[in-house]
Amino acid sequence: MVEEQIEDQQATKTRTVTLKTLTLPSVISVGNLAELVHAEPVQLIKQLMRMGVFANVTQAIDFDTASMLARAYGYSAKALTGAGQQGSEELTEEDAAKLQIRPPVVTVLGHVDHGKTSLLDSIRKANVAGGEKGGITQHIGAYQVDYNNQIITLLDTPGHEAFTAMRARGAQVTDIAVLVVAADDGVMPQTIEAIDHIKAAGVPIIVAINKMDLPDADPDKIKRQLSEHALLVEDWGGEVIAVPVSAKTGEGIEDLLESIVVLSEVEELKANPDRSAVGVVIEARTDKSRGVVASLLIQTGTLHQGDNFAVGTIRGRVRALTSDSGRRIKSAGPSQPVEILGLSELPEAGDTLTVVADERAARDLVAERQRSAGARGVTLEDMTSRLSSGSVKELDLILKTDVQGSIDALRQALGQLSTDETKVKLIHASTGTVTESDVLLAVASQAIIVGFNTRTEPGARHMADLEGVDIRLYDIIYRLTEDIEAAMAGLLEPKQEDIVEGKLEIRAVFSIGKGKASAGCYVTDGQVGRGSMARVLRGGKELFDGPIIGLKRFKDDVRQVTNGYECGLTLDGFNEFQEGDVIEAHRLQRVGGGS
């Protein structure tokens, strides 16, 4: 609760409101925000029509937007902190004193056909974590080696993709990524998109060279590669650490084991194991004899058998815990990977898993992330408030383009527009088109995607229409410049567009009692729907325009009339309707710039 002191200017006196606290992601959409609130959504949208705000029910708004509706109706609203929010506060670590060192959890990215399966492959025959010689019997997306008595997780994801699904999904759970080049090929474009994965992510590089054992094999010229993507190995005069390694032979793989160790050792790498537990799913799948199972990696905290948890929107209860190397256990602490079985529907990779009390607390953990579940991305206008309001300092841009040189001339001349107090910054920059793998590094590094002379395939708008995730195409270079420059100096306007949905023919005018009026209609074309606004037209001129606040069929309610049907409408704040207006239902839609 916050107690805040508000002068009532008529009263001359001073009263003590009490605003209850309110957690509110970075966006969300104000259909959740009303449900929050306790309050109608079209009151809100009403509310931000007043601050020159147009969002319909499923759109997101900032936290700063959100935060000022949310006082209007009792509340203060607080921030919640981490990258996607979800399950973000459940990692704070209470108290310091019982923090223990915890193994690091490493991810092996690169080019498809550069080595890293049979690095892993490698590196898991030599080092089986317990000394078993039997090797790995089942695959659950992680295991642990054993190296000098030091024991480390080894993320076996897909790509660069699966690593960023998981940021995208508020799950940062890599504390190193090995970066594998074959020595014989070089620096690949797939390379340098994990490239800018893993420097979105700000995880350390250890970079394993790999096919030493051949004749062709180049480590300078990778180093000089590397460099030209901001890598600066150790013997070049850098800090990344560089080991020539090769899968095939062995050689190299207890140096590449021993670098891990030492930078796990800097980064003193802690998590409490006596707490209850908060984990992350790296991957999960149907059985047919055992129902759903969850790989998991446990992050800070003990997993029980018998615990109750909340995984993303699934409740559940441990019934069984396995291992990596497929035995049965009764717990697993952090750094662990672990599968588990006890849930009733799939999770997806990168949800959360945290452990309550009972399965009441299970039930309103649920709840409350149900609640806060909206759009994750971030659209220009976003930063653009927050550019201007000083939140943040820097615009950060995923650009791609049809040619290498249109790379290199919008580099240069977005990287003028940059000032003291505001910088532009590309995390990712390629040619072709936007793709899934684009929205989901815009989703977890909160950016937004700009192209130019190029196109967005269709499962990566659909996507970004999901995510939030704001994508902008261009034909004119100086048209893209314009719409960052005036991002950056807190200029930009939403563009808007105004769809109109349906056309409606006033037939009849109802009292409904108290001075309201309702009108009958017959909708002469399209549809219209209750929440939509609608513009009253009169001989042609506009009289009103408002949301539609009920929406009748005879007697009942009804969400949406069609084309050839009849209906009852009343508006929020019209009543003088007349047979033979005309309403128009319409929604304001965001465009992108540009193209």
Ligand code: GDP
Contents of the next structure:
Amino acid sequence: MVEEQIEDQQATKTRTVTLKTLTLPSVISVGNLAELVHAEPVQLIKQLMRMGVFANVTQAIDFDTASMLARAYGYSAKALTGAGQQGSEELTEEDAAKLQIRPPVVTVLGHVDHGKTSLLDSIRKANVAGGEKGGITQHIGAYQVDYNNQIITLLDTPGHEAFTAMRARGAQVTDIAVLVVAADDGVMPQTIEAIDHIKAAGVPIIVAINKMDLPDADPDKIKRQLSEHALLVEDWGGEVIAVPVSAKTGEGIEDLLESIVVLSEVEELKANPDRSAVGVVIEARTDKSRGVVASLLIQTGTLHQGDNFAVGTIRGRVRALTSDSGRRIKSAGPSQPVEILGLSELPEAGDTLTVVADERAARDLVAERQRSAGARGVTLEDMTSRLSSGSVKELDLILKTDVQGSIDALRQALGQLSTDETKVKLIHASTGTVTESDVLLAVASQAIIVGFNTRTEPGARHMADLEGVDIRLYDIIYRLTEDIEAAMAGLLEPKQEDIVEGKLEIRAVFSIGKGKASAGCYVTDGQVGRGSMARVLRGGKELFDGPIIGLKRFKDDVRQVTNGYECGLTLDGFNEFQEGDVIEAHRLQRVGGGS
Ligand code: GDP
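Right, and the form predicted in complex with the named molecule of this protein, after the form predicted on its own?
Complete assembly follows, chain above in first position.
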């Protein structure tokens, strides 16, 4: 059988041990830290997940986080001098005592029209934190409610796309997932997708059976259907709480909040409010008068006005903080949503904000993040070497097929490939094409996508290219299982092919300053994408071959231009375009087994 259960990780307890000293820079990649503490990167990644930080091997973590991890492996971290640290004071044994209970961060997920937005609205109306019922509430991407003096943070963007997109960017912010299922409709494809995305993230679930006010509401049917998808609620011998609610009448909403509070107590969610803040961007926009406005969720520490920070690869200093109720505040603590001013550029949702001592430390952190940036997905070849080196013990797959029968057949065939040492795990299997949501899940979970008798949506293809996610399409079952088996045995050889994607003709050449030129082209065949390479041909002779760095339609940057359209193209290192030159857009593509 294919393993479907997500392992529940036990939190490591702090012990009194003699610590070896380890000198660390202000930021370090997870992989490098793993080497220094003689641990497997995957162990550090799991540990980080428990701390609410989702990182992969190449990702940079700050000194505070790194030293906490190092402690778990018996090292006491010292800051590299000159790195300009704040909070670089050794984390001593009493730091465990500095941890305080923090509010749970909740995301609502479920099938379209099952009532996610309505549920968020009804919770918000009934219990706005700070006793400002009926007052003007700000939309800042998340809000807090006060249920019997217990604060709960709710993320305003429901759905598993947003949830997994954040994870794909390295930010796991959700502590509890509320899965909404409409009582009159039942478990639908997106319900199942949401369940798999939540399970892959290892986040505990509460089921809200919504629309209980409707006459044809059938909660027992929902519970049975959930059990068919390995989600066992209490009535079915499982541990998942299911709460009947109506977002329309408000029935059951208090019970739902109560369940969230109880579950968050079980989870013992804690953070140290006394350290420098780490937060995650949940939304960002440019405001005409105020400049860049970013909404953050503080994960640990306290963010103060005046703090220097790096968010993603942007540096800044907090100019002002606004709470979810629109009040100016001076600081924000763990699990608190806050809107800040003080960024020069627009960050992306999921970017991590790290407070640092000064501008110099911010520069170091940005430099490190830039160095470790790059594709975040994995290929089957990557997994082959990780499996054979023993740094991972499990191959996670996302399976898309034409029909349900193929899923059943492949589930069985793949299940037989698991050994005592290494497991094949289907983290999501469904019928249909490979979508962007599948690609995000693959990035977030370091999984491979395998398709059987299906195809990839163009948007998903593009995203997979950008993120370095492996999508392997097959039309013969044994080819698929053969490749997976080879990967498990550490025997898979990378196969690459150069594929011409499109042909363009240069119709005009524009100077864009500093000796650089842009080629005005017409796509005569196929397509050209931002991630493609361009081969410049004149009279059949190749003049240049290199990456496309700019692709525009009129004034807008675009990802792709297809046959029959015009575009402006700039290349890295070539400006001597002439009218009549031909450009071949091509890329190196890994080739899977079947197609
Ligand atoms: P979402 O797509 O999951 O965010 O769903 P919405 O919140 O937009 O709700 C979809 C539809 O279901 C809307 O017409 C809502 O008014 C309706 N709806 C949501 N919750 C309830 C409920 O508890 N009872 C009833 N009768 N209708 C509801």
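By rigid core we mean the largest C-alpha set that fits within 1.5 Å across both forms. Computed from a predicted structure; not experimentally measured. Residue numbers count along the first chain shown, from 1.
Would residue 505 count as moving between the two forms, using a Cα shift of 2 angstroms or more after superposing the core as the test? Yes, the C-alpha moves 2 Å or more.
Core-aligned, does residue 147 move its Cα 2 Å or more between the two forms? Stays below the 2 Å threshold, so no.
Using the core for the fit, does the CA position of residue 224 change by 2 Å or more between the two forms? No, the C-alpha position differs by under 2 Å between the two forms.
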